[in-house]
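Presented below, as structure tokens, is a lone chain in the form predicted alone.
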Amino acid sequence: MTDAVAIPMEEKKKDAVKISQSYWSLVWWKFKRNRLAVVAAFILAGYYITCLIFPEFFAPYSKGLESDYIEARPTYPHFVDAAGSFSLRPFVYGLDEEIDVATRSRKFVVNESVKYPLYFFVEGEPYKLLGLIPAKTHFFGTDPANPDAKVFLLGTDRLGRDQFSRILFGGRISLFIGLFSVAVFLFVGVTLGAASGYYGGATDIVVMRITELLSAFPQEPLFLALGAAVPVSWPSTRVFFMVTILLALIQWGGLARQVRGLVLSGREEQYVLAARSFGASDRRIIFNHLIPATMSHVIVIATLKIPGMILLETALSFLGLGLVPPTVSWGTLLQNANTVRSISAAPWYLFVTPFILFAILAYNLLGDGLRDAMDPYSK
């Protein structure tokens, strides 16, 4: 009897905590208890510090430095040595070069008889972090005294180049544009939706025809046919830019659907009658209270947009058509794997794949644990 009548009045103090705080408390609370979600913030936080601001501090190497290694394979850091030795600080072994007579080809061969320790915080090449502040500090790396010395955690490419140093430099080139292009695409499509569904009559009809033609074409035709359009004579900057202004333009016309709904419904509000009434300028209707009033189904849009664009643009640098070489992207890395002999011989061009599944996979899980969060006083 005494747990019949406990529970209700457990479930009624809840109630009462949820209706005594506030909107994005109620939120933050519901969304802290989405375990999945949370390590999804905590693996993104983890791309965009060591990719996105300070890969030049976490990558051993610069994105364009060239080594005699060509194609050698991964080092992995060890702390136990063929002869069973345990050593607390990790070492990678060294690296010896041989001609394979079956294939005529060079390869690496690892040589257990040299070690090379992994140092913290190690001195190597000079660079400015956040672009400003000179600096030469590495997160890790070998002896700076021993130019013999080197790791290659995921291996090199064919001009001799670490491939771990390149994919978080890449990191930085995608994971912004996913940032930039979802910037564009939300203030084109959350503007044009909010006023389509403010004032309707003639800019409700050519917003909305405009959405609809857009969404006539189809995408990855349309995608392919506007990055080849780009003429091969930019520069990467300008390129850059125009995948990225491309790559939101094509699809605002959903997101500003689904504002000019929410708009529709919102703009009878009686706060908004009474703004009105004040003499609020329509402006400021828009831009103080009917735009605010749709955040937490933008916030949801954002979150799930980003990984897409991500994919359009490693897709579109993939096949050449977006972002090339000599700008390092993971599209432009994936272009090392775009043949058969590439993989056979250095299957770890391929080691870029997860660093763009796992991200693609934690937006995504993000995402839906901020959609369950926006409605927090569902059960």
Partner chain sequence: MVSFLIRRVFYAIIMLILVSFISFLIINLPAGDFMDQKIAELEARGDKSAVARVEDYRVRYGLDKPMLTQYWIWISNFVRGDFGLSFQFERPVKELIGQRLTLSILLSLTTLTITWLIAIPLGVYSAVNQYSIGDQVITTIAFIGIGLPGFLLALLVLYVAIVILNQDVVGLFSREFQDAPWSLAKIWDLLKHLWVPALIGAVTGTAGTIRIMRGNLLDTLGQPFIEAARARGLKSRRVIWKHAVRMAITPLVIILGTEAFPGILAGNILVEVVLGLPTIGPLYINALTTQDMFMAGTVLVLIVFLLLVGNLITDLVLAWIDPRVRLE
Second form
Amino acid sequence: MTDAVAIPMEEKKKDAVKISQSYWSLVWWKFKRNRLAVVAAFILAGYYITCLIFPEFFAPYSKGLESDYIEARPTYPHFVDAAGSFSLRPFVYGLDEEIDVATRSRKFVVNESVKYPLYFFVEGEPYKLLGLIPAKTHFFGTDPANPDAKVFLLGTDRLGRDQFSRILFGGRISLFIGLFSVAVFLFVGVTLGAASGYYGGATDIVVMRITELLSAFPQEPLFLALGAAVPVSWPSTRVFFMVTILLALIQWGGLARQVRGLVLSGREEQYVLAARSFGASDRRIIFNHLIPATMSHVIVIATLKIPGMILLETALSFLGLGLVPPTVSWGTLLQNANTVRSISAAPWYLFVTPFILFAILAYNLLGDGLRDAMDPYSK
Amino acid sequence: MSEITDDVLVSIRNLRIRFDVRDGIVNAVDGANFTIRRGKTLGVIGESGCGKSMTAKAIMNMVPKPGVMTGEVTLYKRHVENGSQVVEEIRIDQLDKDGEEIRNIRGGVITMIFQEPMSSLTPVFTAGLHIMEAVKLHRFLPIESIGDTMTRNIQKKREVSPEEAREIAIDMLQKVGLPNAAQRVDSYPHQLSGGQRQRVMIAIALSTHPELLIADEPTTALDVSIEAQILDLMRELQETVDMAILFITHNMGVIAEMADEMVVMYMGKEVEEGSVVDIFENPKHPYTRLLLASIPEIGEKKRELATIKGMTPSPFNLPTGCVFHPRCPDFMPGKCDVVKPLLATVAKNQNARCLMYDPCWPNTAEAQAVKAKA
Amino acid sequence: MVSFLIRRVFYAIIMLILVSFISFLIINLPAGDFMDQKIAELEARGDKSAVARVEDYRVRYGLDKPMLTQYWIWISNFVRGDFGLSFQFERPVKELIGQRLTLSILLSLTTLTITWLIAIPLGVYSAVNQYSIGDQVITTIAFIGIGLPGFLLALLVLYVAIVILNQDVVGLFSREFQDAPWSLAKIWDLLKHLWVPALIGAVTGTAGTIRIMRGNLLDTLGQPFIEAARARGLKSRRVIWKHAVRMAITPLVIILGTEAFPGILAGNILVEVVLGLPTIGPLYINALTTQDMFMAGTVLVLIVFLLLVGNLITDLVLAWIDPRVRLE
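Requested next: the structure of the form predicted together with the partner chain (the form predicted alone having been shown above).
First the chain shown before, then all remaining chains and molecules of the complex.
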């Protein structure tokens, strides 16, 4: 009655490969079914292409280009003009300077008699694509032959610089900080966590005491104090790297604890015991067996951590304790809006908030989708 | 199985429970019919996932969402009215799931003990509080008024007071053999062992004087020695209080020890039913035979224990014809994989669902044609 | 229990010493001290007596001595309740914090109350009616709320209030009550202002609490003891609130101790700064930007102190509500 047939070793190996492949294909399959997460992934791809990789191309102006239009209101693109005639080519109206008698301030008003058509792939300020390839083409802009024609989609700042362009360039720094600090965070957290869990003993005690000390500090106030301690006199790149590293250093404790826990339970797993009995080295066991076992967990943590990093940088710079102009980041751009006066006089400074919010939301959606997809036993 | 007689407590007719889940429809219970008799023990046996526990939940009208229950579950509840005994027929499946009527039955007329004594007690409440909670809801004391015997007949009742509830709790814990009941009543679940917790569960279940106790694999999670103690306890208690037991298990030995009648279930259907003695003497369905053959017996060394080949099929992708045919040693090609057998009487007081027996063939032209052809 | 408590207090004291030292180091990191700047400024103005006064501070707080000595002078004064002097305002730190403490506590309590009043019922509803339309709406809103940072929200609220509604939402008092003595009218005016920052501050917390409550309750509702309670004939409502919520509330107690408690001083620094509230958050930021070391150091250490006390209280409360913790 028993039907025990010995399965040849080769078959078993094939099965094992099938199973391990099917985990990631299952993840992919589950992820694809989560529409919101897929949309979020596309939105983020859009952010990274326009802001991180090619802002020079997508922005009509460079981040530093000043103009006579001081705190000018946004010029929105139109298809139908004041007279009611339609044109397929979008255009913007010109701006006229006006003195407000009541407040004795200058402001710009839309002049509906002047129309500047918008063109795609226009020649403009020269730049280097990816810092290497010289180019002049911008994604959109006004007629390069007409020096009066300007397009300020989201208004200008106190030096007459185009807000839209600056937001794209600011995104480069902010998004990069998110990625870079999470990379440092992962490296420190996973390495120390894995070492602590695997070796135990003194390593474990030291690492765990440090994480306890870190967790005794409230994160936000500590980060602000550390940010304030970064010397103002430092060059901007150094400040940038310092802020990035600080972001990672105050947060790695939680990750290290989680990885340690996973490694501790993984250390007793049969396959690790087997690997050790074959004489595999510690390094090999840690890197080939224990860390991969924690991967899915770590990927989810990393994805959900990025928006927090971006926000902390934004907050720090907004308060004037982190990056400072002339570095352009979403935080320094938001600094323009830190007084009631500027919000009432030039509310377009706030246009940077939706850019931040959408990036944050997209990251949260993506992280959530990944978490659901990576957990094979959920729903 | 048979018509409704005086001793029927619960009758289940055509019970179906289906779950509409994303990957398809699962029939957890697929047309179950059986009867629970007063004071008797009915054993239900089957592999995990065969719908035993779901049937138990249906009797309490506690089928979890998104399950949908159809069929009839009728409770014949006895009570005294104007001095004479009346049997009230209650269709449990038609009651509001959180209504007063079903809540009075749950925990009062029908009580239940579960497989996991470890997690069936709320961790933040003491053993006593659990019993008191049930007692307060379901036990009523007659109001005694001196010199007026009329009130007793009308059965005026009042709720128990907290002090009385506590006394009942201690008393019950003593009855289930918990040492130091007076102190144990204030113990939290984590302070009790698995066997002690199951005793507490039994104390809760019996504290309200139920007519039916549903025991859903009550000893599966316990050590064998503790299992024997708990089974003994249940039998003793059944003798002192007149109570029926629905005993759900996957262990044939436990059925032999506990039950008067038994139902064998496979993939949501009962495949055989009858008295325990008859079935153990003379099992009709191949599945029952295999189950019996897989019990080791003392003194037999040579015989190889029987195993049932294969695994239970996926509930989303049930075999055609008889659902047991891919695993059946007596599989008849051309018949079993085509025709769904009916449950029919195959011996005195014994029903089975297998095409080896003539009455099990459905009386349709197609089925009879298959039968004739082969 | 007593030995457990003693051990925890001992541990907390060690932590506090370490943390205060690290805080002191961080606050002192910026090159050059505040005094040099201040003296230069005063000398330029020709204020001789002020210069002498500042020199006096320097000696009194040992700012010319090595770091360890400085720390020792500071911390021993700190323990006695003397938090040092704010060099920027030339007033004791204790006085400045004291002025704002009441409003900080009031704000954090209001925020917490709003958070729990909204979050617990919604979280319970969401879990009990899993996958219903109501649940989906609640989880979606909670999801967006979690990603909505309070200070950006505060900026948007400012925009709506200033540009669209032309309303004054900055601060906690109208101008006429700013320096007025306390009166019923002033309290009413405070309440009119208070709800804005409290609501903004509650958004993120509410969203998070809803998610935690829903997740925990779903876990708990799947436990066998819930089914067992139902099988005893209890009403659904009683099963949910008495058996399930009672179990699922534990993490909220942890949050109360570890976030809400230190939150009295630093609940939502950024929102407070954006809305210009007379609370401790903006004081801290101001001290950091002007390198007002005793001010910043005191606030940081006090926050850590509250966090440690909060942890201690959490442990006690957990032991009280969950008998399983008591044994350990």
